[in-house]
Amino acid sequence: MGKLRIGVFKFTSCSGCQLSMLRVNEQLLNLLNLIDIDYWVMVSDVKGKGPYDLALVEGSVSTPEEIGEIKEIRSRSRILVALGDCATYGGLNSIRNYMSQREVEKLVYENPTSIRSTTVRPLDYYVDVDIYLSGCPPDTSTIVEVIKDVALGVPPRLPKYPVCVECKLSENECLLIKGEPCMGPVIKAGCGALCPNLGRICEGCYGPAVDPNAESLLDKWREIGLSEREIVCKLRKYAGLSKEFKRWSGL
């Protein structure tokens, strides 16, 4: 099999997921043996039109133009990856969905007449997604492994278990038991328990784990003393549009 022809695209986002891809460092040479960059405006002036073996798309969809663009990218891509939380769940951008479009525009813009934004949606609201690579941003090594797996023709093996497993492997003291509102029990692993390793609660940036018991965790948060408003805000932060959290997030 020849090199993968890849395209990397940005929609409504901060570009953090692309920056995570750029941190490959010593892995760069090995990666370049596997891929040809056909489209990636952050790193190359080459702007190929595909078709792509692999398209990695960062960001949520929030304008009519982006709706058309993601459909066009999908039509030219064999495998499409939702890169990061905005692409996978709507991400931080989706927090604004609890307000009407009119309210949001008035708050942000002095003259909103030229604004053409829409309700924020993840990629799979409009197109089929083959691989979901969550995180804000995803870990660089995980991105590399997914590219390698696609090159080898094998399904990526991404974690489905919660962050608590990574905490136990790191022998961390449970912050939830200590009375802190950690999200680790319901959040997908993949970060290496980065925040708990530093004594900080998990904020949920990898999105929901498979079949999370969110209702039980919410009861624990209420025992700790969180208000209903605080609970809603925590669930909205990264993945409020996900089916696992939408019941409580109000999005």
Second form
Amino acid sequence: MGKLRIGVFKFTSCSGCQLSMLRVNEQLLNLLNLIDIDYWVMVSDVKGKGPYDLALVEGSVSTPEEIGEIKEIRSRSRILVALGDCATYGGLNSIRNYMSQREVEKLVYENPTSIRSTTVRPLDYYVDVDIYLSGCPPDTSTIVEVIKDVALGVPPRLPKYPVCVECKLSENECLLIKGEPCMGPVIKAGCGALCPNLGRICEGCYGPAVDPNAESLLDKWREIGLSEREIVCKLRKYAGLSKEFKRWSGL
Amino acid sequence: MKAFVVSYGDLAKLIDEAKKSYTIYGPVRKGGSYVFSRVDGLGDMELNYNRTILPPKKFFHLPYEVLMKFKLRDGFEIEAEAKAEPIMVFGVHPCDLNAILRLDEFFSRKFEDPYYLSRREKSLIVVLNCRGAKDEYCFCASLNTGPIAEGGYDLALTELEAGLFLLEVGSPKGDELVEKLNFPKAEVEHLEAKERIKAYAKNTFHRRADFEGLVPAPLDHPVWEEEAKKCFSCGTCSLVCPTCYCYDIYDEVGLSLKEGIRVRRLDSCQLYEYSEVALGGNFRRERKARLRHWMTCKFGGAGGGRYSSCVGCGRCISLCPAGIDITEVASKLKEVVKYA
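Coords for the form predicted in complex with its partner chain, given the form predicted on its own:
And the full complex, kicking off with our chain again.
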């Protein structure tokens, strides 16, 4: 079996997903037996033009240039992975979609006349995505899992079920039952219930679980005393553009 | 059957003796809840607990276990991974004991499960009988799975009065452990005291469950839709259920792609993936269908309607983030069944 030629690309994002990928630590050498890095600016001077067996793309698409680039990468890639929430749902930076472009630009730049940005979109708004690897950032193990599965030619085994599964198996007390606005019941597992294990509510960074019952959770949150504004903000934070949450995130 | 009368101090001695051969697990506090955890002695345990988050099934039917390792060399090498350590689970309530007995039956039918059975064989279960309902969620009495265990344990304790326990021996393994300790033998009065506690304890339950006649359950009853509106399909009810045994098996391949492990993981019929098949097909795509499936299984569907696989521990009710209550659903269904 030949090695996979991979490209890792960054769009509008914080590079955290790439860092998570680098956190393979001592497994890095084993990983390099599976892949040839053709393009990954963070780790290599090589700037190959593909074609890539596997492209891992971090970030959302938020400028006219990026629209062209993602289409270009797609055309050179056999399998394209949306790496992280920005690539999958638009992510944190998509919260700017809920304000006017000019208003947002003024908040950040002194002289916004040279800024040319578009509405923040996930990758699949512009191109076909083969594998979605959500998380902010995705856990290192799930990234390795995807690379391995692509090498083996099998569909990746990633959870679609909610965080509650991992949380319950960690024998945590249910924060929702204790009256805290946890998002666990509607959020995809994969993190190992990282926050609830530390006594903190799930913030929703893995995006919606399959077939989430958001209506029921919203009823709970209202009982707890969350305002409509707080509810909207919680659903917007990571995956407001997702088909599962956009009904409530308000765009 | 042998029975002794022991003090709290004697129980500490019992555990010290057991520590020579077993790793000890018992109920300990976690926040406002309890979990079965490894303990050094009696002092670490909270014997007045209501229920643990996960039932003792976690010791025998593990949430995650490696069944075997495999290697691809010239051919295909496998290495079974069955490691069972001797453990004592102390303070198991009768409902949970009955659940373990049902799992024993399930894992030793036509195909014996060596992983489960080897762990069970090496275990010693000390039951702690309940002097009454622990809280409003308990309903073992109406299912005859408590509050006093009728057998199937290695040792059973009943607190006769503060700090004084009746210790009953239920198996050769239990006998072997206590025979060295020379505890005072129980007298008739002690056994009578236990009978009085039993008679009293049975009447302390406000919650009841009556699942008879609910297999097959009315499948189109509006209660399924109503409850599904609340349900998160989060799997909590089945993961914390002491009798739910459904599992998934899959292979995890190592980065070399030449070796790997075969894993068994506790699954839940409440999860969308559970009933998913090739090409995205799904037998229970709707939340309602999944919820209904789990409840009818508990009503007795899995046992062909002969017996309920619910033991009345109350976990699925007290831990459901959506507040769904199987006893309430059953009573709504019963109204229809009664007049059918």
